[in-house]
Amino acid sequence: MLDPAQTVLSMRGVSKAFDDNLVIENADLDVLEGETLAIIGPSGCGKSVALRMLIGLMWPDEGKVFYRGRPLDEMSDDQLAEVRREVSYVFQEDALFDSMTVLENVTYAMVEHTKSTDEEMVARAWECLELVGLGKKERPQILEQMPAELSGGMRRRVSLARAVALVPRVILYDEPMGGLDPANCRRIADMVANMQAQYDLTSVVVTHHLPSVWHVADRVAMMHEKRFHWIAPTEEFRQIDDPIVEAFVSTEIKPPEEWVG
């Protein structure tokens, strides 16, 4: 349930440069409890950099990033580790461990952070894989398979299963539909929406795939000139009367009728 009174993640006055290339400048952003926020914008505009800074995988050169009102850069290592147990990150290109089986990939965080038995971990792995359409009926041997044996879409689905293994409070998705065909884009978007509903999550989705944005997002933040220039509820965003927004949206594939809702 969206709670505008509760800010989960935020950045204030954040700037980030790589050598002489200023990528983000004086950016502000709030992520609200229970929402799915989509971050969009042209390639190379800093979307993924902003996402990584929200969880401390990168640090701003200036400004502050907060988790539930607490600045990340003032946390101890233990406090930051606790935040990262609550916030799951789905990387571009799925980032599965190629030397591990699907079971080992999905339960990796459970091994690191819980005292679950082998039986409990196997049961939880099946629960998570069922959620992404890779349960026992669909893929009875999948726990023993290696990532190299899976298609790109299946690897992405396994990465989503891994993301919810510890029942996070927040999930950050970095281009979850990147490189997938339209059918798999729709499948992943549906799974993002289903996980949001089932676990009452707060989610941030960086994506170029606008049909998925219209399908899953409560609000949209568009990066322009190194900051979040437009932030609005999804339907309001689609009606923004600005040539830059209109030009960006018009270059993308229009959402099929069944995706709009």
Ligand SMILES: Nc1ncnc2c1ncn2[C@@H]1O[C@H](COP(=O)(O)OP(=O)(O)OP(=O)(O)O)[C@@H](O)[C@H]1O
Given for the second form:
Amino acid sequence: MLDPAQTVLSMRGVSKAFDDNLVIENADLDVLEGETLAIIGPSGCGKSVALRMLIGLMWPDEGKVFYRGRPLDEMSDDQLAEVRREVSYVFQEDALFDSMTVLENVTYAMVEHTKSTDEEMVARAWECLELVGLGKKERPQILEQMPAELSGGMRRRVSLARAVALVPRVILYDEPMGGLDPANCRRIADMVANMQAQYDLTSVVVTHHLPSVWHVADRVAMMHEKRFHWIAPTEEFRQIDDPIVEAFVSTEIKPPEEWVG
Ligand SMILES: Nc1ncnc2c1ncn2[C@@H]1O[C@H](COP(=O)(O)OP(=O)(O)OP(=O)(O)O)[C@@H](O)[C@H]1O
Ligand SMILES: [Mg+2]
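Having looked at the form predicted alone, could you now put up the form predicted in complex with this ligand?
Zooming out: every chain and molecule, the one shown earlier first.
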């Protein structure tokens, strides 16, 4: 049963189709207070769709999604807005605003939701950027820079900084390591772990990057056949004796031979 004291986000019996493409069918998932849950599975299996439904950016055709035991679809607009303030979402594409400076990007939600002064916003922006290794010491000019002037890895770090600006209770990350080189993947994984420790968060990380999963996740949920087929603590997940899990894990860690050399 749902225990709102322990279960931050959950879905029960959720199905979602796009026209005749049934993507998720009768899926259940619980995200527990304080954990980092990784969601893995092949490209196109519905990870991003599941993540969007967890925060009401997409609605299931059947079933329900709960935030701390309360169904999202029974909330008023104000209540839903409050949930979205508590739950940050880092999009698969970095989705920084290209026409805004780093400062404006990081403090965007503060402008919307708080009455902070300019000084408070600058101070908060530095705190958040510090957390992702882009602090005053490393990048004294960064607040005034535009996203286009930054590397892909730095843009990703700025979008992580933006996600913590309002001190969320939950962060949902969609492919935070996507498209980055191994060193940057590792750096982002470290940042996900740092933010978790710093703010006592609950995190959900959708990723193909299994080394990061082993590094940061407390539990792993693997999608297969339209639902979360396997959910287990990370160490247990790595021991699962199932050819589908083994095949997925082994191809993701070692690229196929034709890719090497
Ligand atoms: N807005 C949409 N309209 C129509 N179909 C969609 C929409 N969003 C997702 N889909 C379909 O739902 C399925 C799952 O997509 P989703 O983006 O969740 O996959 P994913 O597991 O996140 O893949 P990847 O690992 O490549 O990001 C795909 O078949 C996709 O085409
Ligand atoms: Mg996706």
